[in-house]
Every structure is written in C-alpha cells, then in structure tokens.
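What follows is a single chain, given as structure tokens, in the form predicted alone.
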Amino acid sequence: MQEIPRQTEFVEVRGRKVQWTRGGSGPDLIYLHSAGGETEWTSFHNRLAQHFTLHIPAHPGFALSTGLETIRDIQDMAWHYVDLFEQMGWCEVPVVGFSLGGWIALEMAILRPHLIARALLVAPAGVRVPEWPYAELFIDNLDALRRLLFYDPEHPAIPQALPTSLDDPRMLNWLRAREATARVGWNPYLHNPKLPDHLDRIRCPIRILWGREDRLIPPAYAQWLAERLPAAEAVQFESCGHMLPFEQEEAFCQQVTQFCR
C-alpha cells in the first residue's frame, strides 16, 4: 500500500495549542482518537488517507496539545472541539470517534448538530448501565493492559497501539494521555450521567462498531446505543477486543470508507 505523505502543524484555539496531523486527499474526514492517544500516523490512518483528507487533532493534554488545565469535564472537551471545527471551517463533515473520541463526538453532536454530517463510532465511552460495568482502564501493568484491550494479546499491531516497555520512548506521551483521560473520565468514571437523556437529540446517521470480545466496555452497549439514537445501526466483530481499528484494520477501514463517503 502506498505510504501517504502527511504533515503535523499547530493551531491556536482559544489560547490552546492544538497539534493537528493531516494527510491524504479527497473529502475531509476528522478522526477523534481514543484515550490511548493514537495521534502518530498508524497503518490504519494511512489506509484511510487513501480515500480521504484525514485530519487527526490531538485532544488537550495529548501529544503536544496544550490547555488541559482549562478542561474540567467532558463538556469542556466537547466545546473545545466545537471551537476547533468552527475555526477550521469543518461543517457537516464525517467524523470517526474511537472510545474517548466517540464519546466526544456524541457530546458534540448534541451541542452543534450541524458540524457533524455522520459519525462512525468505535466502542464509544460516555454512558453507563449498572449491570454492564466498565473494566478498570487506569492500570499500570502494561501486560495486563494489553490483555484487557486486545482479544489477541500477541497481535502484531500492539506495538503501534501501546508502549511495549517502560523504556519505550512513547511512555511520556502515554502518561500524559492517562492524565488527560483522567481529567474528563475519572469521576464519574468514563461516562456523563446526563448524556443518555440527550441521545435522542442526535439526528445525524451513526454507525457503531464493537468487538464482541471487548473486555473494557461491554459490547452490549452497541445495541443499547443503537436503540436510543434516532439514526443509528450497530455492527459487531468476532474475535476482536476494544482495539478494533488495530485488530481488524482492513474491516474497520472498509466500514469507514463505505459509511463516511
């Protein structure tokens, strides 16, 4: 597959410096990353950039983006993205949101429906049903984290997704990502108690992807969300955990290309 050229720039949004990577050609596609902070160019980003102009902004506190001190909760994060989209001229664009990024996309679609034309959400956080508790994300053991997030703990894409040791040069960014995630998802844990009451306000088409072996966020949430969003459908993948874009790269990118074009 052709390696797509890309560039990383910085824009300032309400006093926050935002790291922004873009590559490819064609219609715009905005990728909102997970708590893992996959802001570096991965193989699935490269695959998507064969069909889109792919934009990967880093959330405040992730990578080299600043302004985390101004973010108090998930709604502040969503307002940050409203400001970024409006500044960049992104209106009625397709959005892909993975986990934390999917949660942000849901919150944005309530605040400013006209910004998002359609959304493909991969195992989004954001809602809580007591009988389906989330697992503990904030753990320090890298081996345990790998087993939690991947169906196959030896999957060849793991080095793209996670630090592989404490000596990994990405550890500093990974620790910053944990801090930033805790800022919006520590208490309440990875959800907004108000969000379920507003899901019916989201009118754009939504496709929800989930791995059937997701050990972090139970896959039962896929259908639960699809039933509460006015224009949503759910697709589940066998032999796949939480890290679906890494574990099922080709199928994931096919879903994005089909739905977002």
Contents of the next structure:
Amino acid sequence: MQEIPRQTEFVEVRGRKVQWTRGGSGPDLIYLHSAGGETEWTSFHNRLAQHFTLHIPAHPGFALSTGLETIRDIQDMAWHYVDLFEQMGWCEVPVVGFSLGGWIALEMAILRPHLIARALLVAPAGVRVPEWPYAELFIDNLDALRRLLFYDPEHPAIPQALPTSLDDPRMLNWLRAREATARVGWNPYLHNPKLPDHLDRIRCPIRILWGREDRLIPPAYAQWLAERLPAAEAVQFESCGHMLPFEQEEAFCQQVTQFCR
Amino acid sequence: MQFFAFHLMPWDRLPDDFEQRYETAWTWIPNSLYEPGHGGTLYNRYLDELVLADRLGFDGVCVNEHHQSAYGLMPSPNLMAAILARQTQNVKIAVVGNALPLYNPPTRVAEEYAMIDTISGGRLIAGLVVGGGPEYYSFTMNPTWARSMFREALDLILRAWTEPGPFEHYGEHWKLKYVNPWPRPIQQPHPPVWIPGAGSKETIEFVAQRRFAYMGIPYFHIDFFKKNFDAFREACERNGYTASPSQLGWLVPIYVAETDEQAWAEYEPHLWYFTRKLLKGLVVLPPGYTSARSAATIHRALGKFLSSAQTRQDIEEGAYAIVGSPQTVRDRLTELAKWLGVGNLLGLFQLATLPADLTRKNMTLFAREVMPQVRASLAESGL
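Moving from the form predicted alone to the form predicted in complex with the partner chain:
What follows is the whole complex; the chain from before opens it.
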C-alpha cells in the first residue's frame, strides 16, 4: 500500500493547543481517536487516507494537545470539538469515532447536529445498561490489557496500539492518554447517564461497528444503540475484539470508505 | 530522634494459597474472606498493642487509612485515634493520615482532628494525605482530581483551624457558605502536619515549601528513601531554609529477638505473608493520580521494592526490614538513621500474621534494649 505523506501541526482553540495530523486527498474525514490515543499515523490511517483527506486531531491531554485542565467532563470535551470544528470550517463532514471518540461524536452531534454529516462509530462508549457492564479499562498490567482489548492476544497490530513494556518510549504519552480518559470517564465510568435521553436528537445516518468478542464493552450495545438512534444500523464482526480498526483493518476501512464517501 | 509505633491492623487469616487464587489484597478482594468475630478480636488486640507502646515509653503511635483491603483494617483511623486519645497518656497520636479527597466536605477532617487533639490534650499529629492509589478505585473517586482536591482541602483545613469563622470557601471542588468548625484544636496555631510521599517531585516541593514534615512511603529500597530525603533537603534550601530532621520520617518494619537467628526464625513466615499476600496490589497508580513523569519514576523504583525481595539477603541489602538481636538492630538503625538524616523513626512492630505474644516481646525488647541506646547515640549527631 502506498505510504501517504502527512503533516502534523498545531492549532489554537480557545487557549488549547490542538495537535492536528492530516494526510491524503479527497473529501474530508475526521477521525476521533479512542482512549488509546492512536494519533500517530498507523496503517489503518494510511489506508483511509487513500480515499480521504484524513484529519486526526488529538483530544486535550492526549499526545501534544494541551488544555485538559479546563476539561471537567465529557460535555466540556464535546464543546471543545464544537469549537474546533467551527474554527476549522468542518461542517457537515463525515466522522469516524472509535470507542471514546465515538462517545465524543455522539455528544457533539447532540450539541450541534449540523456539524456531522454521517458518523461511523466503532464500539462507542457513552451509555450504560445494567445488564451489560463494561470491563475495567484502568489497569496497569499491559498483558492483561492486551488480552482485554484484542480477540487475538498475539495479533501483529498490537505493538501499533499499545506500549509493549514500561520501558517503551511511548509510555509517557500512554500515561497522559490514560489520565485524559479518566478525567472524562472515571465516574460515571465511561458513560454519561443523561446521554440515552438525547439519542433521538441525532438524526444523521450512523453506522455502528462492533467486534463480537469485545471484552471491554459488550457487543450487545450495538443493537441497543441502533434501536435508539433515529437513522442507525449495526454491523458486527466475527473473531474481533474491541480494537476493531487494528484487528480487522481491511474490513474496517472498507466500511468507512463505503459509508463515509 | 522520636520513636513511633506504627500499626497497620492487618487481616491475618488469608488462605495459604491466597496469592495463587487472588489478584490482589486490595479493592476487589472478596469480603467473604473477612470473619466478623475474628475482626473484633483483632481490633481489640491491635489497640492493646498501641496502648502498650505508650506504657513502654515510645514517643508516639501511628495509624493510617485504607479501604477495602486485607492489608489494613482501618477505613477510619480517626475512630482508632479517638480510642487511643482516651486510653493512652503520653504518646503523640499520629494519624497518617486522612485521605482528604475522600472527605466531603473536608472540613470534617478539621472537626474530627480538632476533637482528637482536644480529647488527647494536644497530642495529635495531623497527617494530611492524598490517599493511596487503591482508594481511588475503592471509592470511584476521580484520580485526575486527586492532587487539586488535596491542595484545596489542605488549605481549607488549615484555614478552618487558624482563621476566625464563619468564613466562605468557594473553591474548584467545594463551595461552602459557612466554614466555622467547633471545636478548634488545642495545639496552636494548629497540630503538626505530616505528609507522606513516594518520591513525586510535586509532593516534595510542596511539603518543603509549606514547611511541613515529609514521611517516606515505605517498602522501597533504602537508596530510594535517601534519594527522596536528599531531594527534600534540597527543596527546603531552595525555599530559603535548612530542613530539620524532625521534618523527615522513615517508616520501616522492625523485629527484635534475643539473637539474630532467633529473630529471623520467628519473623520470616510473617514477613513473607506480608510481602506475598498483603502487599499484592498495593502499588496501583490510577491515571492522573500523579504526573505521568512521576508515575514513570515510581514504576522504575518499583524494580527495587519489598515485594520483589525473596530472601533474607534481599531484605537486609535493601533495609526493607530491620531484623535481629538488640545489638544488630541498634547498630543498623543508628547507621541508617544517620545516613538518612531523619528525626522520626516509624517502626512497624506488628506485621501480617505476627501474633500478639511475639509482637509484645518485640516492642518490649525494642523499648528496653534498642530505643534508649539509639536515642542517645543519635542525640550526639544532633538527630
């Protein structure tokens, strides 16, 4: 696959410095990353950039983005993205949101429905049904984390997704990513109790992808969300855990190109 | 040198294969392992041991706060301190401490500490702590606010003790229209403040700047204490004064018996119960609990930690515990206290499953054959 040139720069949004990576050509596609903070150019980004101008902003507190001090909860995070989208002139654009990023996309779509034309959400966090508890994400043991997040604990894409040891040079960024995730997702745990009441406000087309073997957020949420969002459909993937974009890169990118173009 | 008897009040009946069957002695350890009747026996026994410290002439006793853990059965150290305020006569009562973000509003700490200080006739040492990593899981408290809640609560408590009330407090985390605690503490302007730390630069700088006392979090290699105490002294110099040894505390398990061999024979099974069972899951750094940079430093320091010690040689090399005859313990404590430059020794005289008779023998031997001699020889060095 052709290696797509990309550039990383910084934009200032309401006093927050936002790390913004973009590459590729074609229609704009905004990628909202997960709690893992995949803002480095990974192979699925590269694949998407064959078809889109892919934009990867880093959430406040992730990578070199700043401004976590004024993010108190997920709504502050959603307003941050409203500001960023308006400043960048991203209006009626397609959005891909993975896990935490999917939750942000849902919150944003409630605040400013016109910003998002359509959204492809991969195993989004954000809602809680008592029968389907989430597993504990905030664990220190990297091996246990790998087994939690991936269906295949030896999947070759794992080193792209997670630090492999405490000596990994990405560890500092990893710790910052965990901190920023905890800021919005510690309690209530990775969800907003008010979100279900507002899902019917999100009228844009939504496609929800979920790995059937997701051990972090049970796949039952795919259908649950699809039934409550006015224009949503759910697709599940066999032999796949939470890390669908890494674990089934080709199928994931095919879904994005088909749904977001 | 001031000598304190520190008690963790541990659970002593974990199954033999605990470490194979359970991930941790903290937060998620099923409380079906706890036996209410035996708990009552333990609390009363452990309190008696701290009362004994008073009779034996220790300078102080220490209790601390942990939740949902077999490591320590003191979710409320203030209850223990309140009992000790009545049952002891002379010892300082160091509560090390109250985990401020877990008290809502934190003026509760100002109130309860003032009560203990008052009932004890001004013997309270007020430990103000962030709380251990596991507490943030046990209480589902957002650890990314731990530091800022701690700072706000600490300032509020000191203000509540020193400024005439009622006054308003409008902070980031608490909004209180009327702060006006009754009673106020006996010790003026306020009881001494101790703050524990595991080497994070932020904490060292903060404690130095405010001229409080810094207690090294235990179970690290002795070199790690030294490094942090040196950093504390440097921080004090940067803040325009020279640290007093009374601003530093070293917490270490101690066991004294008639001979070195007898001490090790009596102590080892209990020490390994402690390191293999009770310490399992202690060191948890929830996200944002400390800065990413400090977390990385602590992760590195954990390469040399009591729970990684496997043999008597490992224990002695890292000074993770001081074990031996009175002569051995005297020499080692004197040498290390001088090297560390500490003015407070916080000894853990009961550990894990160490039974009542051995605990009392340990404390008694220490008080008679170690404490006076070490006190005298350290006094010559100005400690």
